[in-house]
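A single chain comes next, written as structure tokens; it is the form predicted alone.
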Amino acid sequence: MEFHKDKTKVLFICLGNICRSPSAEAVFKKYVLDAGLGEDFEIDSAGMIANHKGNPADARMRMYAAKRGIVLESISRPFDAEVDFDRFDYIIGMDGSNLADLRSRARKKEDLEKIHKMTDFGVVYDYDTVPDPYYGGEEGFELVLDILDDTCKGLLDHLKK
């Protein structure tokens, strides 16, 4: 299957980048590695604070990922505006806070238009936010990976139009 010349440049955000969007970028890869187009696609993740910077995903995070088939290995890294708006095409926040900040560190109109909210891409699910799961029991990690398999199948069907 061909898809793009230039790889498409996806960056996923959270808060801490040690639960929400570590996850997202690992199933996000693992549909597009699956859909044969690893080539086209290039997938990281970062966090609006730094307080997890050199970190890997949260240990509960990764045990429940990894029930599902699904290895977190990215290490925890904070969002730069003066790098990150100019090396991707889309950056995808998980909630309002996180949609928020990126907006405020906007440096011009090209930056705000690569700005999305990573429910937007739902198919199945009808949430208006990716959860921290954090502070809270399994459930909440399961609820996280179901949206997150949800939408990252429905941002891979919007990036393939």
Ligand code: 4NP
Given for the second form:
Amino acid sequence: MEFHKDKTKVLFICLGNICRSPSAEAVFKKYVLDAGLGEDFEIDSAGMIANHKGNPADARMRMYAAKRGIVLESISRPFDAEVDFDRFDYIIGMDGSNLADLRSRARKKEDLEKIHKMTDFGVVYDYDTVPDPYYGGEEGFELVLDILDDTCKGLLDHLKK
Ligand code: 4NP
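Now that you have shown the form predicted alone, what about the form predicted together with the named molecule?
Every chain and every other molecule in the complex is listed next, the one we just looked at coming first.
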């Protein structure tokens, strides 16, 4: 991926990078493109574990996203503190565990300042986490997409200001 200095660079983080963060990446990209701001952003996602490295998003997550017209195209990769803290402006975790893991990998104050929580951008919903859907049923995947729809809208509004 080519990175441009003048763009706002956003990295979404979850544990495996096969459910929540690839969905956040796709939903946020959709809102950015719909707003005609595709040239202004670099958007990517990564996971805190490398177990699913090289794999497409979870088939269930892709199916529930597709039902809403969202195509998940990203391939799982692990977060790389040495590269990602420098490349991205906003590094956004899905739950408290992601945030703790990110903070433990920060090398300096500037790294810590880039770490945010997805639900802090919520407008309508009042969740304080995007719950991990991996071991649950259908409702978990739908809830992830509901929360991300709201928080991605809120994030774009925040970044446009
Ligand atoms: P994600 O979901 O963090 O939203 O991608 C998970 C994917 C894989 C695992 C846990 C959560 N796992 O334990 O392999």
